[in-house]
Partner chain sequence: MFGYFLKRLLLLIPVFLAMSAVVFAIVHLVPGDPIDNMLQIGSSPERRAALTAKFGLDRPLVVQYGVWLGRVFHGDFGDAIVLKQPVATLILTNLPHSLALGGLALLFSTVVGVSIGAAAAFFKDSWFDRSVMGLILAGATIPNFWLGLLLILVFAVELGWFPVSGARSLDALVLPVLTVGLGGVALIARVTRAAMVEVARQDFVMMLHAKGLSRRQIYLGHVLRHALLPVVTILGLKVGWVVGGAVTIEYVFARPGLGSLLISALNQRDYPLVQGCLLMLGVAVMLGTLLGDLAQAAMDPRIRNGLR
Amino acid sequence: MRHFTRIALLTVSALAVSGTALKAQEATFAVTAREVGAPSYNPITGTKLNSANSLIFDRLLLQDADQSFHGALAQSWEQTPDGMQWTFKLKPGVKFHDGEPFNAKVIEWWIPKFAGTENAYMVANIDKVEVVDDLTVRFHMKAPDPNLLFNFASSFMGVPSPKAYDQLGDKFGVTAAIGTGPYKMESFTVGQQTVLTRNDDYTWGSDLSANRGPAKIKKITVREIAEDSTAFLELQTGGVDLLYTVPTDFLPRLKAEKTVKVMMIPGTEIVYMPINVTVEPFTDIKVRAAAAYAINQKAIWQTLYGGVGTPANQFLISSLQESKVDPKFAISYDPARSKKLLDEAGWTMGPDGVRVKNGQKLQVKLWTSNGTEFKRITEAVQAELKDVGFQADITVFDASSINAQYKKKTEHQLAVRSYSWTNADIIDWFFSGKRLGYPNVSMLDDPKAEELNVIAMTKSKTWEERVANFKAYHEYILSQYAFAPIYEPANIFAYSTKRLKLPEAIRGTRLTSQTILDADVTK
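Single chain structure for the sequence just listed, the form predicted on its own:
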């Protein structure tokens, strides 16, 4: 009995040591309100992917913060002078999580899979894929595409395993997601969490990582936390080790935490208010303009964000050349102009501060997603609209259901939303007549906008020409008041220094796989 007891104690002790060692190789990350609710990890058909996507799927290229491109699954690439052919050399020795090889035939299979999807535009200019040899692929173009490298670096162009993709069909990305990335998907529960385990065979990291081999962290649980205040408390109390996104209003409290490190990199996001141009009273462009000029961008920037980031007066992030529009198109706070436009549109101020026309109040729906930051900014927008005579009634949706509501097309009027993207083609995504309901929440289907869209998306031969064409498209969208710009956040994330060590310099435009490959647990 005593012998048994000793063996039992030794076993318990060994298990405890083993458990501690295992835990030391694990970490818990959290995506917050902006990323909660992604329904799958299918990079071909997905329209919303969260940060864990980059850990599962590699792309051909990665983009650094200085906008330069670096090989990931591609080793090198070259373009013919007329822009009609691109030849990519692929990295040797790359395998998918299911053991299948990555080679030129995968690319030949992959590109046609985009046909008919929301992401088809990213490869629309590729006419034919030629397999030159096992590790060389050539794209024959229908037209020159100066944006091709950016597209290949986007999060929606992770390369899936052909075998798994075809076998799983609609279940790919839900029940399993097979890529070549540094982590394998162990489990995924929509809106709750994704568990990832290290890909021990990984030896093809890019030059944006010091570590080119397997990740140092053995297991990562990515939790989805819709309430920013909850996410903050979880980081404070050790429930999570890293927040992918930190709302600016939590910045002072996080900076006061001695064991939390806050890092800030250039922003990739715009917060804005889409306006449904197809429902009353916003079918009247004067009412749309009045709503847009009612938004006090500087006040929101100062009071809610403490002056971190910048006020937004256009739809694109300020680092893009296409954002440098003629100042006459920029949308800035002008309450006097807003009131004048409403007067001209026949809306007169009522005794309760709400305007009236033909016996109807200027009462509109203002939608937002749950999460502390969204709710606070929406309340500020509500107050600013009230100042010029709108009564805006707020409805809060969870992030996973609000898109379904937009797709009804006539249920929404105003909303507070954000997007994160580093290319001007986001204008096509949110304002093209091909995507009414969602992602074109504004429901803009305007002949002139469509004409400028086609020119910007398909007729540009050089990068300079593309910038000029997108600037013209951007200016026209601004002139239609299909949205009101609000705020351009800085990209802020935070982690526990008691649990994690991250590199001092963050390469890339976001916190993605290249940084996580270099991350380690401290205990």
The other form holds:
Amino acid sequence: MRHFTRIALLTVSALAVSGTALKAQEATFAVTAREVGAPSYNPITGTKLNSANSLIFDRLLLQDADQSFHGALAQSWEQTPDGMQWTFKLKPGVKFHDGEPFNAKVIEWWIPKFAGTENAYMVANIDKVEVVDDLTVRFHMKAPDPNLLFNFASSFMGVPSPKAYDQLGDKFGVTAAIGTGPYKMESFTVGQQTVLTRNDDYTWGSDLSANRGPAKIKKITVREIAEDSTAFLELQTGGVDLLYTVPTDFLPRLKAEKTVKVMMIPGTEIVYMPINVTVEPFTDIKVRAAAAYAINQKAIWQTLYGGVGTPANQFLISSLQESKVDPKFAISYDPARSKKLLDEAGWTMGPDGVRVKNGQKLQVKLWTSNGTEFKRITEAVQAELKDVGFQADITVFDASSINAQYKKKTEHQLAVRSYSWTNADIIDWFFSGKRLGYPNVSMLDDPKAEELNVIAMTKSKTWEERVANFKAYHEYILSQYAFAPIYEPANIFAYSTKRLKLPEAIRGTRLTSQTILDADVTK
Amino acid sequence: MFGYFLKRLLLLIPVFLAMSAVVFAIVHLVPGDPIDNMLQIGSSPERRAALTAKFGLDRPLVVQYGVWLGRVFHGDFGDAIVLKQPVATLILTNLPHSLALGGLALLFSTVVGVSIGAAAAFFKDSWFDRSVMGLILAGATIPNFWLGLLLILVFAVELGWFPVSGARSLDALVLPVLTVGLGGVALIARVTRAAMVEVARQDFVMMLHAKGLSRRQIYLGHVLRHALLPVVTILGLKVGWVVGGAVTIEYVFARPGLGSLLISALNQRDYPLVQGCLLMLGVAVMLGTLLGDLAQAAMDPRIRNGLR
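Output the form predicted together with its partner chain next; the form predicted on its own has already been displayed.
Let's see the whole complex now, leading with the same chain.
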């Protein structure tokens, strides 16, 4: 009997030891609200992909935080001076999770697959793909498109295995997702979790990681948690080891946790106030400028966000070259100028602190989306507008309703919105005359802006030319006071130092595979 | 009894049709549309028009309703626009989670609710009755999601007994079941107590007392049995609530289920999915009511005779 007990004890402890050893190689990550519910990992047809996507699929290129391009599946690339041909050299020895080789033939198969999908526009300028040799591929363009590099670095440009893709059809990305990435998809439950196991054959990490070989963590479970408070409690209790995104208002609570490390990388988001230029009183550019100069970006950044992120003074995130506009176009807090402009426009201060013109009060609608953060920032904007003589009445909508309201084109005046994008072409999306109402909430339809748009979007041959053209377009939009910039949040993520070790400096525009390759579990 | 059953069943057809129309109208009359949630930054206005046409959203609402209803009668709920999967598949993968949570919660509230209600009626007007009923009144007014967060803080964060969220193990069910169940306890206990007090005033109870039966025998053997009639009705209504009523709780505990599915579908205005989910919930309520009525009729002949 004693003998039996000893064997049982030994077995149990052996199991326990192997259990912890196994556990030590595992980590649980969580994607929060914004990324919950991505329906598939199909990079070609997907319109919503979560952060785990970058662990399964590699792309041709990656971008660093300074927006510079680095080779991933591509080793090098060059462009002809007229911008009509791009030649890409591919990395040798790359294999998909199903053992299929990655080569020029894959690219030749891949590009045409985008036709007719939501993401078709990304490769729309490619006329045809030529296989030069096994590892060299040449794109013949319909029109020059310096933005091709950005598109190839996009998360929708993960390269899937042609064999698996054609075999699985609609099921690709749902029942299985085969890429060349450092992790293989083991299982995926929409809205719940994705289980990933290490790709032991991986040796093609980019120069954005110290580790180019197989990842250090054996197994990663990526959970989807819709409620930010729940995600925070999971991190606190060890249910998850890393949160991909953290709202700024959770920072103080996270910083109070001794075993949690909070990391910040340059932001990809801008919070701004669009101004409907076609509705009174904002048809008057002076009133628009007055509203824009009334916003105290620094105060909002300090008091609401505790100095995290940066105050925004133009429309693009600060890491983009196109955001470096001539200082005379940048919009920053200037209440004296704001009041002067309103006086010039004929709006005189009334006894109740609200300006009046021809018996009409300077009373405007200020719209916002639901969500604590939006409401707080909108209240701050309301108070600042009040200081120069605007009475702004806040209405709160849910995200889908507010878009429908914008489409009516004449109902809205001011709003507080945000976008997340890392390319200057967002100016086209929000200010092009082709998209009035929504997404062009400002309703800007101006011949000069349209002309600059066409030049920036279609006439640039090289990246430098494109930057210059977009900068000119950006400056013109600023000069029209079609919006007021407010705030540029930082990208924040947090992890448990009890469980994980991450590199000190995070390379890349987001927390993606190049960082996870260098991540390890603590011993 | 069979005649009664048939009549009740036939009555469901107009109710179903009315419900489907309301479900369809509500979803489409709310501002917003699913295409906004599918378009990528940079895609052209023509692309939007093409997508709208592809999903038939440019057709008159009546036509869209007709097409949808026709498909539903063939058991086809269509494909979710944003999630791009058959609505039926999405519902079927989420339903078991809702059934587990709702079923256990219903069981919990029934057992605990009836016991507490019976005890309160037995000790009517005592300090026990008053304090239990007071507590329950307080319990019924606590918002569900708040109770959920409170339970998470105490039992998951402080004590570490249960996981904070998810549906990865059975113990992850305990806190959500308690959260949903405690809300139901209040209702069922109050109904049980009121019904028992009512029944206890009737003549046959007086006669039982006169016969010399003990109070315990009378209450457990006779009064409770008669008092269960309204409880059964309430439970029937709650079957619909079992399927998807725990919406906020599924959200707080990051659990899959019809509720979470419905919320995300609503946020994205994924019409076919919202319609499918709402229809499922409606049918569950309808069938629950039917079950409750049938159980009542089986227990009380006066009801089934009343409909003749």
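Each form is matched to the other, and the largest set of C-alpha atoms that superpose within 1.5 Å is called the rigid core. Residue numbers count along the first chain shown, from 1. As the structure is a prediction and not an experimental result, all values here were calculated from the model.
Participant: Considering the turn of one rigid part against another between these two forms, what in 128, 463, 266, 117 is at the hinge?
Facilitator: Looking at 128, 463, 266, 117, only one falls at a hinge: 266.
Participant: Work out from C-alpha fits how many degrees the smaller rigid part twists against the larger between these two forms, would you?
Facilitator: Domain rotation angle between these two forms: 31 degrees.
Participant: Rigid core superposed: how many angstrom does the CA of residue 310 shift between these two forms?
Facilitator: Once the two forms are fitted on their core, the shift reads 5.0 Å.
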